[in-house]
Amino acid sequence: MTHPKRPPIDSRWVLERKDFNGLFEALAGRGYAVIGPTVRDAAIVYEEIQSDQDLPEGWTDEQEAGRYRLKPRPDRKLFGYNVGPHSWKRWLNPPSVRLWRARREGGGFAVAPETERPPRVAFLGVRPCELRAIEIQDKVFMGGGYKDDIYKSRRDSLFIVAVQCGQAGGTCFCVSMKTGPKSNGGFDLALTEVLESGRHYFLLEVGTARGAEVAGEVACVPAGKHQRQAAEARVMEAVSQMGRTMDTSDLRGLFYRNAEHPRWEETAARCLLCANCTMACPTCFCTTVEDTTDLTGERAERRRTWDSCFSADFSYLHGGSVRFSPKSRYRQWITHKLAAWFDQFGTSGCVGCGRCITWCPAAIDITEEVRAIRKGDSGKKE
C-alpha cells in the first residue's frame, strides 16, 4: 500500500480493512476526538471511540414496528447496521447545554454568556439519510435571519466520514424519501464497506479539501474499475431491500386538508405520548430553558433542554395547554414534519430513517399514518 499524496476531490480509492485504523490515527493527528458506531446496552449507540476495535466489527440489528435486536453477522462488516436509537444531532445540538451563568453583585447580578468552545469533533458511520438530517438541522440553526451561535460552533469545526449504505432495515425508507443509501455530497470523506472472495475493503471517496488532506495521510491505492462497479452494487443491495414506502406526493397538501380525518383519533388511543419519536428523530428540534438558582440565591444559571411536541407543557400558555389532548399533539407533530416543515424550511423534515417506527413502543408506523389519511383524503379528486 502506498500513501496518496492529497488525493484530489472527487476521487476514488480503496482502503484495506487491515489499514483501516490509519484512519483513525489521521484524524486524532488533526485534533478530532471520533464519535461512531459501538455497541453498547445491546444496541448500537454513537459515542467517542478510540480506535477499529470499538467499532460495531460482526454486529447487525434487526428492526422492525416497535422491535430492535442486536444479533451477530456471519461475516465481519464493521458498518453491517442500519441505525440505533441516537443520531448527530445530540452533539450538534446536545439534549442539555448552559446559555449562561450569574452572580450576585451587590444590589445585582452579573451575567455571564457560555464561552466554552466545542471540542473539534470527528463524525464516524454518518449514513446518507443522516446527512440529509445535518443538512436539515443546518437550515433550521443557521439558514434564517438568526444563527444559533451554539450549533454553529460545532458545525464549523465538524469532520464528516459518511458511510454508504449496502443493506436496509425493517424500518427504513430513504429510497422514498430520496435520502439515500447513497449520497453524493456533505461529507469530507465517504466509505463504501465490501466484502467479497476473501478480500475485506472499502471504496474511499473524497469529498472536499479537508477530506484530501486526511485522506493523503491513510494507505490507499486508485480504485479500479471492479472496485467501483462492487461499491455500487452493494448500494443497490440496499435499493432493493427497503423494509417501507411512503407516497411522498403533495404531502403538504394533504395533510392540511385533513386536519379533522378520523385516523387521528385512532392512533391518539395508541399513543402514550412517551416522545420517543421525536428523541430518537435526526430532525427534530424542540428545546425548553430552565433557570436554577443556588440555595444560596448568590449563584444562578440558564440551560437549554431538548423539549418535545409531545408534552403537555410544551404548548402551555397562561390558563393551559393549547395542544392538551393526544390527538392534538400526534397531530401537531406529523403535520409538522411532513406538511409545515416546507413552509417553515422548504423541504420535509423526515428523512426516512424509521428510528420513529422502530423506537415506538406503541409500534406506530408513520408510514402506515401517510396510508390512512390518503386512503380517506377529503380532498382526493375521484
Given for the second form:
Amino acid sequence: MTHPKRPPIDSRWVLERKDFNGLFEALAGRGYAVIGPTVRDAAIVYEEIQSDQDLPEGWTDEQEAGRYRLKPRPDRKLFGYNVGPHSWKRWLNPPSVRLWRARREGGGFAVAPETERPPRVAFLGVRPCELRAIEIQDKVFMGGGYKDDIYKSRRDSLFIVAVQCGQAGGTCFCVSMKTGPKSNGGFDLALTEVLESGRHYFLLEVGTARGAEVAGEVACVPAGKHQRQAAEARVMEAVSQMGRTMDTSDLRGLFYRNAEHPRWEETAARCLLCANCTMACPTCFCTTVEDTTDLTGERAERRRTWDSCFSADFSYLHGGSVRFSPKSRYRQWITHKLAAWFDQFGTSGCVGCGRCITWCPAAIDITEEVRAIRKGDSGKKE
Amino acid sequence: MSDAMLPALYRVERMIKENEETFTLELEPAGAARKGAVFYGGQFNMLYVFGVGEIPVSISGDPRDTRRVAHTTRAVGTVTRAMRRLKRGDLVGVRGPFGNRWPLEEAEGKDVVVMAGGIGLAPLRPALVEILARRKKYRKVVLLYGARAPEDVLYREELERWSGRADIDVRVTVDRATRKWKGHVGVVTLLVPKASFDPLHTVAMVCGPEVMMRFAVQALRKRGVDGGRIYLSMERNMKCAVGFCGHCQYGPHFICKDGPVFRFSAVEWLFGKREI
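Can you switch from the form predicted on its own and show the form predicted together with its partner chain instead?
Complete assembly follows, chain above in first position.
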C-alpha cells in the first residue's frame, strides 16, 4: 500500500483490520509502551498490551446503575465495549507515586528528590469523554500557577490514539455533557471501527504531526466518501443509544443554592462512603501524602496516593472532621464535580462517562440526583 | 519533582515555650549559602519532622527578617508533639511560603482592627509587626485579643510592650480569669464596642476558631464595618499546599492558594453553613 510518508493533519485513511498490528509496531518502534483495553477479572480494563491479541476482541459489556457484566459479542469488534472501571488517570496521576526520599545523616537528615523518569506511553482506545477528562486534568495539574511535575512529565510524552464510540452503554450520557460520542481534537490519531458486509476496517483520522508520523508507518489507503459516512453512521448510532441524560442548565447555581435540601439525607442513607465513584471517575484528582519510615528509622519517604472526599480523614482538622456526616461528603463530591469545578477550572468536572453510576454498589445515579435536586430546588434564582 | 513539593532543610535556632501547649519555633535555612524565602503576614509553610510527617503552620515572625522564620503552634497532634521535642540545632523540612497575605496595602490610610482568638494571634503577628514598623501609613490601630485563660496569652512580653505604646490600642480578654488577672473577662467580641475606631474607614483582620470569627464578624458589622473590609484567615486540612490534593476546598475556593485570607463578603454565602 502506498500513501504519503507524512499524511496531512485532519486527513482520513482506511486501516484494514488485518493491518491493525501495524499500529502496535509503529508505536513500539518509536519507544512507546502501549496501554490499552484488555479483559481481566471479568471486566475490560486498561493495561500494558503488546498486540491486537490482547484487545477485547468479540467482547462487550452491559452496564446499569450498580451493575457491570462482560458479555461475548456476536461479531469480532476490537472496540465494541463501553468504558470500564479503569480510567487513564491511572497513568497520568498514578494511584501511588513517590515524591522524595530522606535519610538520617549526622545529626540531621537529607532529602533526595525522586529521579526515576516515567516511561514513554501511548494510550490506545481513549474514548471522547475520556479525552475531555484528560483535558480537564490538564487544567487541574498544569493550568495554574503551580505545575505538577508528576503529571506533566507523563503528559508531555503521551501519545493518544482515540477511538470514537460506535455504541453507548446503559450509564452513558456524554451527549448531555457535550463530550462525545465523537472527538474532533485532542488526539494524535483517532479510529472509528466499522464492520459492514463482511469488511472490518478502521477510519483513521490524523490529529497531530506526531500522529502523522505514526500513521505514515501504518499500511492504509485514503478514505473515500463511503467510508467516512459509514464511520459517521456508527457515531450516530452511539448518540441514539445514550442510557442516561442530564439537564445541565445552571448546574452551578442549582448546587450552590441547594446546600440544604432534603435529598442529601436520602442519598446519604444509601451511600456506603466506599469512594468507588471517586476512584472510577476520570476527573477526580484528590490525593493525600503518606510519610513512612523504615524499621531502622534511618530512611523515610513521602508518597502521594489517591484519596477521596468520602473518607472521614479527608477533612480532618485538629479535633475532628469538618465533614463528619455522610450527607456532607456526598454533597461535597457532587457540588464540586458539577458546580465548584466551573469556578476552579472553567469547566464541568463531569464528562458523562457513567462510571460513578455503574460502579456504585448502592446504585446511586448522578443524573438521578440532579433531577431530584432540581425537583426540590428551594432557593431559586434571585 | 518540582521545588514546591520538596522540603528545604531549616535549622531550629530557638524553641520558645509560650505556654503549656503552645510553642514558637524559630528556624533558619541550614547551610551557609541558603537564603531564606521572603514571606508576608498571612502566609504559611509546610513543616516536616523527619520520619513523622508534615503539617501546615502559619508564619508568625517578622516579615522583614529575611533569614529567620518563626512558627507558633500547639502540640495537639502527632507532628506537633514531635515538633515540641525539637531542640536548637535540629533540622526540619520546610516547604513554602504558600498562600496570600493580609491586606496591608488596602489598610493604608485607614483604621486597622486586628481581632484574634487563641492561637489565631500567630498568623496576625507579622501583620501587626509590619503595621507598627510603618505606623505612619495607618490611622488608629486596635488589637483585640481573646484567650481562654491568662496563662494562654501568647507573646506576652511583646503585648506588654505594645500596650505601653500610645499609637496602638491593645485590649486582651480571657474567658476564665484568675485572681491575678486585671484585664477584661469574657469573649473577645465584647471588646468591639469598647474600642475606638471609625467603622466606615476601617479594615479588620480576624483570625481564630470559626465560631469566634462568626461572632467577630457580627460584632464588627454591628459597629458598621462593611463585610467587604473584613478579612478572615480560614483553615482546612491541607496536604500539598499548591492546589493539587483537593483537601482544603471550601466551596469553590482552595484555601491553600486562593486563601488562607479571604474577604468576608467573598465567603459570606458559605460562612456558617455546616460541614462545607
